[in-house]
Amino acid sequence: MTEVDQAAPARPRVKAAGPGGWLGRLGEVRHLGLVAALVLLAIVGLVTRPENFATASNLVSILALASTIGVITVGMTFVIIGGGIDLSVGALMALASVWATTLATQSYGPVVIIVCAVLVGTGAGLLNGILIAYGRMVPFIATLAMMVAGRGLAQRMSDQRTQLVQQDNSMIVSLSTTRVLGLPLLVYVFALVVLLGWLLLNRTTFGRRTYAVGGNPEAARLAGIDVRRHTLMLYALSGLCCGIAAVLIMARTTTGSSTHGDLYELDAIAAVIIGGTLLSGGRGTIIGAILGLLIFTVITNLFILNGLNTADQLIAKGAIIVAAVLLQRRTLKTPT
């Protein structure tokens, strides 16, 4: 999955140094492109729908829409930086939401529901990790199998029906309906996950080792890192995020269903990649991934505000993705 780069050699000879801290600056510059794309989209929104786009409630809506998949994106960022991929995220979220809303689980009350969702997600993620790290399966195939089986299990448990969150457990739903300082609780959950993810990735040895495991597993091994155990933990982490996302989707839709999270894997991977993470691992940032995700969310919001039909939405979306990436490239070339 190498980016072809003919005019200059493969090693990124980005103009060096200066006092600002090279890594930091690259980070900023990289994000600058994404921020520019977001700003452009916002301008489009302001021009086309001045009365709807920039309202507080619309911005809250966008954040609420982004939060479920945002939580998943955080986990996906870790997995991809660590050199893997997780196709099972959507299915795991669905499975966790179904498991947590069975009659049996619901009878124990909201806390058990949440714990159940989180445990199911983490457990399935662990299984992914075991298959990949110890069964030495290719991540793509192992998580594909998990995706297929996970959806199947979710259908089986729910008998292919949509399971409502019962009245007694409406505490779950209040995550979406209760607002603090104008924002629904689930947006805070999202923000917290992003913050913790950022800290974990950038400030802890676990995070930095993730880069090593993804960028050069052999070097990581020689440096005494237990690459297998680390890989296992990355998938467990992604599973954990799916569990949290399941709680959020239950809050938002008031249901658990085997259809939840359809194609989330693609959206999450796309957000991570557009955010500048290499699919081959070893590089990437959480902030970039979240910005990438927001771009996708804002695009959809703009389309619906403007009443585009599906066909035009798809065409425009394709064009915008291309434009955003080319814009980002341009920004990279001429940093401020």
Partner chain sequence: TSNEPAATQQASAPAAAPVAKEGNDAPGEKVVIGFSAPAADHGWIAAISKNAADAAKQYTDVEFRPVEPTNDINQQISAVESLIQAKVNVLVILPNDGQQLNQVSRQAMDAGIPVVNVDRVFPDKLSYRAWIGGDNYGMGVAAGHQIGKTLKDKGVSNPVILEIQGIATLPLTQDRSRGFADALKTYGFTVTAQQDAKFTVESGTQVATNLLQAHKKIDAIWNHDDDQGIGVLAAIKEAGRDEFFMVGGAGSANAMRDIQADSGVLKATVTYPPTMAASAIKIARLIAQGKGMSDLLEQQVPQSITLASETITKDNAAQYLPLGFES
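Next up, the form predicted alone. The previous block was the form predicted together with its partner chain.
If you are looking for partners or other molecules, they are not here, because only the chain is given.
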């Protein structure tokens, strides 16, 4: 080794809590626990409402409901693994649905409606990313402001009225009404987003950098990662998912409304936490988040089938979130 080699400082290596190692094995065990919880909930449904729960129409209803929130959950998983939080997802979905269903936008046809929704969501996500990455704003504050402003803009654009998807744009509605192998097309859109999200997180440099930025931003910066640009891209990705979710909610309800996506941000965050993603960032999986979402969706379905009110649902969801966070804390105390 030459003197030059001895004098050259070594570039720090970033070892993030990604899908490999003991954390990966822990994630697999956690996934099995989530699957077991889903099986237990299914048993509860079969015992309490055997005539309703196991029907094909009810299962399709569960998947259709999970599809819209699920697309948002994929984007939220990336943001939280990257060390951030996005409280604006529900409002951005509502804004995208309203913008895309204005008479002016609908006059150009269904393709423009879809492109408009996706661009509005992505643009708002980029604005979040700029405020956080380059404006040095705390993610909680920046996305909270976007949540309030986005919902307000949606109300102003729609004059607080529900906007119907016109019959000329029936292609949008067909995502919910057309079925392939018994499932509506929007379920396949959801599955495609999950697949692409999994590949992006687990099989690309972007995914590895997301784990690194969330696990230790300073070490990631020293390793040559442009942390600010990557953070910007994470929030843009979240906005993109909001735009896609807006198209799905328009297909399900045949409307664009400023009330769409109410409390969706809480459902998405809760699903991600239940799935094992750390709120501090650096660890998490797409599969875990989707399993967490399915658990929440089945619980909601069971409450509806058994005639329990919304207040009881919210109490149960809150208790589940607290239990999931406490379980995370115990897991982190486990010696490596």
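For clarity, every value in this text was computed on a predicted model and none was experimentally measured. Numbering follows the first chain given and starts at 1. Take the two forms, superpose them, and find the largest set of C-alpha atoms that agree within 1.5 Å; that set is the rigid core.
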> Superposing on the rigid core, do we see a C-alpha displacement of 2 Å or more at residue 308 between these two forms?
Replying inline: yes
>> So with the rigid core superposed, the C-alpha of residue 321 shifts by how many Å between these two forms?
In response: 6.0
